[in-house]
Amino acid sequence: MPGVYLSFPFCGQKCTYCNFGSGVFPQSLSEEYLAALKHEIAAFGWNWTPDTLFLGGGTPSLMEPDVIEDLLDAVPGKPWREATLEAAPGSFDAAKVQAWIRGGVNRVSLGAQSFVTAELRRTGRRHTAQTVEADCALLRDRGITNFNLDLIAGLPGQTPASFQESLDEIARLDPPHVSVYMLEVDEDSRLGLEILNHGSRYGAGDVPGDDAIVEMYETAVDRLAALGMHRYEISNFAKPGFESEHNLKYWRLEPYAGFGADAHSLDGGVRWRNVESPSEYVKRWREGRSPAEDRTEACFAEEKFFVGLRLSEGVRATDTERDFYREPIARFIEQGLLEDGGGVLRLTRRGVLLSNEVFEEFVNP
């Protein structure tokens, strides 16, 4: 079955690191909005109906509980099987959470990132530690414990010891699903953008190498396999069962349903996805345009190796697909990059670091 993807791009700051189209911007604004993206969502040719949603943003669990449950009840077929609800610590207390349960919401991602206070500071995060021990406790205790802490590798100041932290704490905590990321640099953040500049600003000269990057997610790699969470995507870690449906529809392809500002959607072989500016969204609204821009015939036999050998699982090629990669698929095998098993390639550990320079290949062949 599709999945649905709400997009809420408000959030109370702006984090240095962020790369996404989120950000702060007025009340009246969001009011707008959120009856654009209703209405978005009425006029959608709803021939099918959805198994997994994911609100995410921005900072969705900002909205008010009724405003929530009024957004969600737009949407048919709850109770999903799975619903997810991205959230930043600190930002919502009992009430919101019962809202989001009478919603459909039943699995909640909470945007830890470290648990460091120097280095949540220097990005603009506002919470601690005990904040995220805090709100897990809330989720617990509401019957929400399907949860996911994100953490990242290579925040400024950060290093191996301090990473280790943050591991501790997760270990303590004991969340079913963690995602780690390796910071991103590009130009869409103040963060990477200062990098690129070489300048100062927001803890640029204090982001560590790349080896000591590395070296913190090999780390987690081991620390959170001996915790019981495998590593079923790059950057997602899950005990056996608690895997995000919705996300996996993304790697293996399946439809999906984009919803607000920049979001995207995959149906049959076509992919779209909506103006970026939640302003532009809304205008587009209020002159009774569409949002969504930028329609492209899918072309899965490309996006089938680029997207799903992200996954541990795998890619099962056809013979014509090997015969059409044999050259890459021999190198990479050649160099440790790829393993192929039992008709399946996947990525090797070492692969899993270099997967840019692998996908490129299978896109550009």
Contents of the next structure:
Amino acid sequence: MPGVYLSFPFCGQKCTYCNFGSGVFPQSLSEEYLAALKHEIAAFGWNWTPDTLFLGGGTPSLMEPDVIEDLLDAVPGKPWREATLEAAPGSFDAAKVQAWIRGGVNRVSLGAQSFVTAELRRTGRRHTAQTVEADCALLRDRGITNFNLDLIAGLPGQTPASFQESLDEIARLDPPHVSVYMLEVDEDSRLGLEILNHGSRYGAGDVPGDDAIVEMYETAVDRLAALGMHRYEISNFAKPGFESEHNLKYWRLEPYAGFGADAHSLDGGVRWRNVESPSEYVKRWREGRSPAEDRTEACFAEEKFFVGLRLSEGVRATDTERDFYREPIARFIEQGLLEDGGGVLRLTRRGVLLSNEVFEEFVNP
Amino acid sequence: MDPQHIRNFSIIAHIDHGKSTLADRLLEFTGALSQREMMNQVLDTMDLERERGITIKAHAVRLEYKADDGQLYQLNLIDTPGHVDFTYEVSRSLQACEGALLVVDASQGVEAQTLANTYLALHHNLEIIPVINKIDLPAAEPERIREQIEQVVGLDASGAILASAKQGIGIKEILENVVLLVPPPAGDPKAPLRALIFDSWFDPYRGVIMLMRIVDGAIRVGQKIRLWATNKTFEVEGLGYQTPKPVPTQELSAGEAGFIFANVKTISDAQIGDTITDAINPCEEPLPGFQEAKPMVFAGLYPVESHEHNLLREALEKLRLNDSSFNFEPESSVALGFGFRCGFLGLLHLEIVQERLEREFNIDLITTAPGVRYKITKTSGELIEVDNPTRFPNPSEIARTEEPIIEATVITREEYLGEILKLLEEKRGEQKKFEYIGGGRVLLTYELPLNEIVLDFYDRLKSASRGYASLDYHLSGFRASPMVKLDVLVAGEPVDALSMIVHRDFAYERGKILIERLRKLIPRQMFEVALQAAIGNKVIARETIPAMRKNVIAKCYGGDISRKRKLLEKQKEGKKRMKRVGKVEIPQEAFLAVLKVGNSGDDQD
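What's the form predicted in complex with its partner chain like, now that we've got the form predicted on its own?
All chains and molecules follow, beginning with the one already shown.
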């Protein structure tokens, strides 16, 4: 069954590490945006019914209770097997959580990022470890036991030792799902751009080196495993049965439809994306034009590897594929980046960290 | 024309002191070009010349001037290249003249290069007319400059003409002075033909076109001529002069300058400085001073895209049609593939050839570190000349190495003296002369190894003096110096394109700096990579590039697969542009690192 992604790209503040199109926009834009979003959902053909939903951002938890219920009501298939809402710590109360549940939400992803106050402040985040602890308690109290906590490895000023403190908090809060994202340095985030330009704003000079980030990540893999959370994707860890059903669809190349600014879709073997900017998205709606662009044929033969190998379950390669990729597969096995067992290719522990070197061979071979 | 009514003169000036503007004004004043036809720097015709404000090729323009004495004169303005790399070409152009305007900027004063060219002109017995230009500028100090000309150059400057080429001030006075002071040509119109070639270039329709000055006799269309150096004969197909537009004529006689074409197919048959004579009735002696063009600076040129190798060969062949002073031969490098070892007159010449290849032929180039030609006596007694590090013999086979030495003249301001002396020391210079020349300026003469000049000397000199230093040099001989070949090994494999020849005393330090720089430029690989600098079998410095730890995209947000694909494609493209040596991917910037190791001490991250 396909999934649905809804994009709400509005935030209370723009985090320095954020490389998405999300951000702070005028209130009036977000009202028009929601109208446009509901229109796009209604105009969709719906020749299938979704069984998973992901309301991402931005910061969807900023939406008022009635607004969010109204939005979720526009999507067919309720109650969904899994419906996730992304939330910023400290941005919701009991009334909001109640409204989410009424709307069909049964999973929450909480952007904790770090439990060390100094690290959070430098990225523009205003919450503390206590905020996250209170949020987890609130969610559990209202019956949402399936939730995720995000961590970032590589924040300015972060060290393997301070990262251990964040992992200590994870152990205490005992969520069923954790994502550990190694900081991405690119020109799309303020921090990334500053690092690339050798500047010092946003703590760019204090960003830990590759070796330190690798140490943090490896520690997380071990400690989360000890907590019963296995790695099922490069950045995702879950207790058995708590893997994100919706996100797995991306990696298994199953169909999904995305709505809203910068939302991506895969349906009927075709990929497309919506315009990135929320104001452009609203403009298209006012002019009666579709927000979709870049419609291209999906290349499953390549994606199967460079997307599928992200999963710990690996990729079952056919004889033809094994023959076609014989040289790189043999090389990666020899270099200890890939392992081959029971007809399935998987990244090794070292291979996960060097996965781009492996994936590269499967792109435009 | 009667030689009594001919004046041949040239203009000596430092870059930016206004030579081209003055030449334009002279053309305009004498009516050679109407104001409407004027475009700035008419004489600098190549794009490169106009952009850089320098003259690369020589020109000869005939001006008709009716002087105050009521007589009509033929003035031939022979413009010369203005750079130290082209001293020989300059000397040939000067040899074609009887006088020269010495143009000095009224606020900047005499520069090293002007000085060198003025001495060259005096050596050829030219009458020098000092012109103080740009007197309209607020910073102009004509009196101070007048004194400086007398003191530094040793010329009587009391009659120096105050001018502003830009404003058109002093132009008539200059022309009158040329007529009055420059001696008429002294050749014999009835003697057998003797003409001096002072420039030549290739024209696709007419073959080689030569600029020449008739010294004795005359030359006519249809005449059989002989070129002295090659002893080849040709028939004159066309003759003419430039105004600057080419004007055909049937005959040119003693004292006149102009162009000639005679179905000469290759530029090496019409070498600068050679003598043209009559094939049937030749002169007895050629004109003095002829030298074969001799490259002094050598570098490898490689196409970035290896499949452009043939394109590069064709481009080099075409360029050589127009410039016989550089040469090339195929060479191959393990690291860079197939390319060419090229010899140039100097660094500017190298840059010009490089830029013309990139601009006119659209080829991306990697240039290896420029070097000089060493004389090596082997232990077997054999004497060889080596300009390519890959041909440098093993240390055990070398009995003695000698390196080319130059005599360099630097003029600068006192306040930069400390930095400049330090630089000259560092470059193994030996002081020959130290002289205060007034106005807070100092003239230094040093003997320096040419090898030390070719890496980064100009840039260092410029930054040490904030641009207030001028340089001139000429080759003064060879000196025994212990030179060694410094090799770089990447993961145990020697990378030939990174080898260089250095003085033994500097080898350790340069090797260390070079591999430190390479460590930063070569990206981490899948395995640890050792970098070594070695002389022969002896490793003198070592660095390690640790194995790559992570290359991973953490997020795969909202199913955005296309972003991920683009990133991987970009990574793949980046690797394609690297050169693979053994198992190691080396980016192109690494090969340029070797160019920058001259400046020890201020290696920045």
